[in-house]
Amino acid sequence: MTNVITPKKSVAVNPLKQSQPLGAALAFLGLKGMMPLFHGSQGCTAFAKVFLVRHFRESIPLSTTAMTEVSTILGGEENIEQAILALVDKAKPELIGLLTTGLTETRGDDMGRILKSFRTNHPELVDLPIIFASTPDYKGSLQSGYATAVEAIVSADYGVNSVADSQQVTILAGSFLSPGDVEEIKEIVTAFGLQPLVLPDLSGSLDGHLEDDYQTVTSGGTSLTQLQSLSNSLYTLAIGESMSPAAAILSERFNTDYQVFPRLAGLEAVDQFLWKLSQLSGLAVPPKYLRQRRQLQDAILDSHFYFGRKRIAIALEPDLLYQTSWLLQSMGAEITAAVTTTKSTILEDLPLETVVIGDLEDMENLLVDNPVDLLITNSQGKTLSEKLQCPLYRLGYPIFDRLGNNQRCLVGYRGTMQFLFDVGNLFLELEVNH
């Protein structure tokens, strides 16, 4: 069992986390036509939006209920009211995503008086969709208010679609896929004759695509029809450990069963992945991914000299930091610091002694004294990693330096390989270098 390490620090002074109400804000993003609306200053939406810009390199729709120093002392009720009103009025949105910061809820607003005052006030407004996350930015991280927004998503009552579909799963997908791995993963399944319903779905709305006119709302992503249908699917699999409650929650509503896939890389991971859909479909794995699966092998069979006893730091969410150290000791190399942002209960089944929930100065003060031959973290590593003198392999949220975020694909047997091959060249050109 791995030991995790909190330290009492009063300061984050390299941060490394990444707030809840930003996670949520992504997580919302996966529902066509919605706009998420941050209550709180402006400041919070403006932090959020230039951070995700930097990151897909596209317009993000967020919007604010813009608390001012009156409104934080008086109460918010009527932001949230003229908000929504002007929403509905300029971006006519599909759904509403609503969720928190530090300041609202540190002044305590009564979100659940707040919104049923709302419904009764315009009974107009009935048909609109309004999804709350509580997401305060003084606990949890990224991924856990990504988690938050997914569980009010599958909570909330969007009425029913009657057309029942026997082949349809409900895949949740968690804050480590980037909208190509949940491209990937919808290719995979739709392989096996099922039909995906992904929650959220990244791949239609952040995946980099040309509009032919200016979208004030998201342009793709999962659909309000596709949200009525989701007590007609058949099984549910969510991708991420931090998915199991809002699978829990799918399978409370609908008595549907589930399975939880708390990583998607790597050769035993994938084939259990696989293995599932064959089961559900009654169909034989696709010849495609056979072969997949045969390329996957050789590369790990090429690879392999380069990762051996290799010594890597890794700094990243919970779930992205399971999947990412299991797959590289299966490679034979060595995790020998390890930082995450949150607590998890995943946290104790790493391949690793022990791993610290902080920031980038604890892996600073981790590699001291104990060099390495790779940091794998966010571009914010990158000082860190030029200070070391070892290179930087970028995961994680935020990556602004590096183009393609929306593409990348690192799960399945193709993202697997993909991964090995970037870190392998790395390791390859340590060697030519020395």
Given for the second form:
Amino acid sequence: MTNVITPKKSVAVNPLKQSQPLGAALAFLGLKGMMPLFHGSQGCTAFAKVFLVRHFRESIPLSTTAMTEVSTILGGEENIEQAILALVDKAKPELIGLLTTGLTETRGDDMGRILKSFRTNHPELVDLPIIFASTPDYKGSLQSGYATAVEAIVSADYGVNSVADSQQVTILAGSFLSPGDVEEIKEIVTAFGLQPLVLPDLSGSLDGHLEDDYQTVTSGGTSLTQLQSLSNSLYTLAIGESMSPAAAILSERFNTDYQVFPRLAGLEAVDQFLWKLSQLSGLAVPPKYLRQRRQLQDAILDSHFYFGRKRIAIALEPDLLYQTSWLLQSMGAEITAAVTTTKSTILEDLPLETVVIGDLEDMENLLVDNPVDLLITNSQGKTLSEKLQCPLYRLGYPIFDRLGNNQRCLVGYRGTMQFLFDVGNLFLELEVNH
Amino acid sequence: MKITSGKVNQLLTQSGCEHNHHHADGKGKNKACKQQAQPGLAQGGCAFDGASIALVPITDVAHLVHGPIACAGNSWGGRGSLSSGSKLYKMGFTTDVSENDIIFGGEKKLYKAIGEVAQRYQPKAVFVYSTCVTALIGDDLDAVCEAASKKFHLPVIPVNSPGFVGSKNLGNRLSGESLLEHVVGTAEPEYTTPYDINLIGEYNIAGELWNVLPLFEKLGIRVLAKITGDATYDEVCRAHRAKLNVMICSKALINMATAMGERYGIPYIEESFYGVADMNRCLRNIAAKLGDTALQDRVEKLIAEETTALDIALAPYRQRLQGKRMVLYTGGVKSWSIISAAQDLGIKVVATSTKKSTEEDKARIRKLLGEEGVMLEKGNAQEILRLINQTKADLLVAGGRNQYTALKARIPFLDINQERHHSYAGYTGMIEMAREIDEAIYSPIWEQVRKPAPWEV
Ligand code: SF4
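Form predicted in complex with its partner chain structure, per the form predicted alone context:
The complete assembly is shown below, putting the previous chain first.
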């Protein structure tokens, strides 16, 4: 069992994590016609917006209730009401994703009551779903904020739409999946004759594509009609440990069985996933994937020379840390240092002795006397990798200094291969240079 | 300094700020600063954002954000201010307060955090920023900073700028107050010269300052303190001995200029480094203020040299850019300073935003744009696109936030704000800007992204 340590210090230095509201907003962005609304002071939204714009290189719809000092004292009810009405007027969203911030949580706005009185005062908006997530930024991280929003999405009532595909499967897509990953998962599931209902579906909204008209809200993602048909799914596949509470909610609400796949990279993990799809659909694994599997095996053989006994340090959110470290371990590499952002049950099951909940300073402390061959973390790790003179493989949020974060796919057989080639090439380059 | 409503009001009614001139009673708020954020529609940053933009460019200090992870975790390292020395300012420090700290108060944690930073990173000083949550729970920033300063023997500067007190603009001014109260005047320069100036409001984004400093050096003008691009803590301490304050392209720190006038008798002028005409005027005005004919002669000589060289370098671009139409969407003084830079290149600016512009700015814009020029008071992405269509513009020049608005509409774009990687200031900056605009407009990509598929025609 992995030992989880939280260093005792009063200051975070070069933080690794981002706040819960940012994660929740990201999850909301996977719904179509969506406008995420931060209940807080305006700066939080501006920071989140700049952050997501820079990572995805896309325009990102986000809005704020713009709390001021005075409205904080008086309570946020009026701001929420004004914000929703202004959005309905200007942006015409099909859905609103309302989330709280540190400020409004500290103040203690009674969100249940506020939303209820909003509904009473505005019967004309009865068809506008307002999905609410409580995401104080003094707790958790991007991953937990995202998970909280997904729980809110699956808990909300959208009315029922009877026309649904009988082969429909709900896919809960964790925060560690990029739009490109989600796209790949959809393709795999579809290949089995199943109809994927992905929640949230970033591949529709943040995949980076040109639209003909300017959009004020998300132009793609899970649609309201799909949300209405949630109860019709045969099964729930939760990708990422952090998605399991949401899967449990679906199971409770609609009696939908589920399985959690904590990772979807690496031969064995992908095998398990396809095996499950095969059982669900009653179809054999399509030839395309049999071929990809052999390709991956070949890639594993070709690249294993460069992974063997490599020392690697990883600083990522729990789910992504889990997927990445198991995959590397299965290639013969050794994870000698790991830092993560927040608590998670999955941390106890990592292929290493200890993991630190901390920041990039903690990572630096782990590495001063124990040099590694590779550092894996977000773009903020650049300075550290330069200091330690080891290559950096960028993963997680944010990645500001690389193109293609929307399309990048690191799951499935194909994605695993891509990862092995990317990282293998870094190692190969080191060997050639020595 | 505590932020009382009196203090905020005083900052919003800066006498140097034209917005207040038509409020004879002096009570009216500066429109730009007041800018009541509208629920649902507001897009801007908070006061904490504004304060950190203005102060983080001081390179050898630790910038410690007292609040939950949202404020620092989502923003650190995001700005393009460059440093020629220490890189400490680039590190993200935050108390990352948790639920427990919120229940029991965050003061102890903050005090310890300052100690840890001081011990582990030996900063010249620590700037401590309050944020919404820590202000709401009533942490006494000033008291903690004072105690920590004594205990750890280093300046610990409180910056009282919680996001909810107002806009980015107000945050700039609050940060100026912190400098005035705790930093400026706390050390003496080794020597002074009659040609000592301070630059205020230039943050060395993408190294813009470095396009201009060599010009001053050639002229024998010493920049005593940069406030704050590529500044050291010590130089800001000594800023009170300058002979002249030169405010660059922003009224953000106007309170510093006026207060330093009152306290230390330093006059100030407002200048811009963008465009040939403005750069020339800037140098001439500085020379005139420092009042020395020898210096004025040197300035004229330098201007003659630089502009001749520049004319040769810009000739091919001027030819290609002649008559191109540009929409400008940026804030404050940049809205006119960039116009004059574009016009130097023969570009027609067909529309500009006037958000955050003062009455004086607007008058200048009106003069520069002429009658048909559109002035956009408020705007959002849709407005900008409508304007581009209406004016048949060839190019949008705006902040990075609007980059994808333009690109999605398949319109050439140039980034003019914080996140850009090219510097457009000074004479050399003009060449860079011309090159960038030319590249944006004439890129071979436009045909591809606008072309329908063969089966669509
Ligand atoms: S609005 Fe308040 S909580 Fe949000 S980033 Fe600004 S200071 Fe932090």
